[in-house]
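What follows is one chain in structure tokens, specifically the form predicted alone.
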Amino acid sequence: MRKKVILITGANGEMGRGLIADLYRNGTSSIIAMDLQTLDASISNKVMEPIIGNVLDKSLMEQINGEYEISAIYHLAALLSTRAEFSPQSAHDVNVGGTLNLLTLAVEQGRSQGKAIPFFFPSSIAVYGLPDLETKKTAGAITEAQFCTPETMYGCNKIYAELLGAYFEKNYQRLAAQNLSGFVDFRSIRFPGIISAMTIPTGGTSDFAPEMLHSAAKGENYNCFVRDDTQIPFMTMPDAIDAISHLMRANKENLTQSVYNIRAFAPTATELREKTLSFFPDAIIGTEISEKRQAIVDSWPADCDDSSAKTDWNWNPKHDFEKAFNTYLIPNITAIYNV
């Protein structure tokens, strides 16, 4: 007999022990956690089982696919859009080539269990691309639908990514004698930039606001690396894993599409510079800006519209831009720098 399980790739990262912990507080501990590094300690007592392994090893997929029963993906492995520009073949070979990799074993799930896998892949606002920023002013709160012609590479990955989950679930080897679409439930999630109080996030080109208030209450000094209009949607770790395990609790058919844009508050980075300001005044931060990061920025929407989340799964934050600073982001950051 096979072991039941729930598999998550990428779980040593930050939403991959978010996600964790919620699933062991909700009562599910029979989680088999993958990742390149060891598990962090923090999680390594909440999980069935730990595998230590690469995304791109179609051997160690194969063992996973013989040993257990999975009822559930959450494919979180991935390289960052700074990363991914410095690497592009690398981002490639993981971001795209790594998804292939897991829907195929969803697949073989699928086929084994005789009923749909669901699986889901985080998704990015990195997948759109404005063309100028006219056109980012006037187009406001975009839907799923637009601009979604990505500059980066990151952005192209995910949103092949994203064609590929839609493939798999529903046109899957159309060609074959056997029917073999629908054995994947593909649900993916657009997010924004995400901003924690735990940890100062590496690699994503949104991080401009975790790092300006991470180092205002360290006492660094911060130069932000885009300019002060410079205006993108967010949400909290917290909101975003809670919006992972209302989407997977969704039913089916209350889903009208695969993939859905989520978020929370859009502010300006000079609006983020003058809240961090009321809770650090001594801070100093000021602004050096990357003409190539800001590009890449300035490709992204100034806000998405997220009525279809909000209608077909409830979606629904708890943290506002007030209170992701108030209850969350402040409380949690001054305890951990004792400050």
Given for the second form:
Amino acid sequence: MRKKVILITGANGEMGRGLIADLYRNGTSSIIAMDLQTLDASISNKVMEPIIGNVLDKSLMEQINGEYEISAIYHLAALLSTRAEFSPQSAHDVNVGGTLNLLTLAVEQGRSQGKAIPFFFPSSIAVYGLPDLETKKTAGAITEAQFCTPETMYGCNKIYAELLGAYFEKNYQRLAAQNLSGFVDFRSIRFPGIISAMTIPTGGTSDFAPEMLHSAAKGENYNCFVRDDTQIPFMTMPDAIDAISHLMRANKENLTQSVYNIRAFAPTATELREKTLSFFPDAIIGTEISEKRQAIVDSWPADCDDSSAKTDWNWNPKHDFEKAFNTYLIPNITAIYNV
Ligand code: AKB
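Form predicted in complex with 2-amino-3-ketobutyric acid, following the form predicted alone:
Full complex below, order starting with the chain above.
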């Protein structure tokens, strides 16, 4: 008999580590955690089995399909926006090819179990493409239906993967003799920038916020790579992990869409700097604008409308801007760096 498990890819990533810790804390131990590298010590004892491998490895997918009965898939493996611009082909392979492989695994699992397999996919505000700063300012908090014209490989990958998920759920192999739809229960969140106290992201273009804060805490000088007036939505990592769990537990009948915006606060880079300096007054936070990374962030919305998530599955962040710093970021960061 196949072992009953939950599959998480991208296990060593910031979100993967946070999700595994949260699931483990809530009593889930049947996790198989997939990553290219050996699992981080912080999660290796929280999973049933590590799977060291590549989401592009189709034979590995077949092996997983034969060995495990999967009750849910959290497909977190991805190359983020900045790294994807330096390696667009690799980004397409991982962000799209990898997702196609995991969706195929999900549909195979659904067919063998005779039910829809819940599949979580982390999308991003990178799917949006505001054409200029005036439009960005006027648009304000945008809905899921607005400005879906991504300007990065990562954003293109994410919006196509969203469409793939809907296809696998609703129209998979629609010319086949038997009906093969309904074996995947695709659920996705377009995450804003995410700030974790425990980890620093790599390869993102919203990384200026966590980089600024962690550098200040470590006593390292930091040059912010975007203008002071730059504004995009953010949230804390605990809220991001809570949102994943809330959406995956939601009653399918209540979900009016497969992809949702969420956000908690939308500070400017100046507000992030001032807040950081209020806790670390000796920090040296300069500005050294990367015009190309600035152009990416300028194409992202100033804020997102998350009313559908609030209505459909009671999304409600714990951390607004003040609480994010006062109750989560500063207490944990000062403990981690012993400052
Ligand atoms: C990135 O900066 O690429 C990500 C994102 C906004 O999806 N953090």
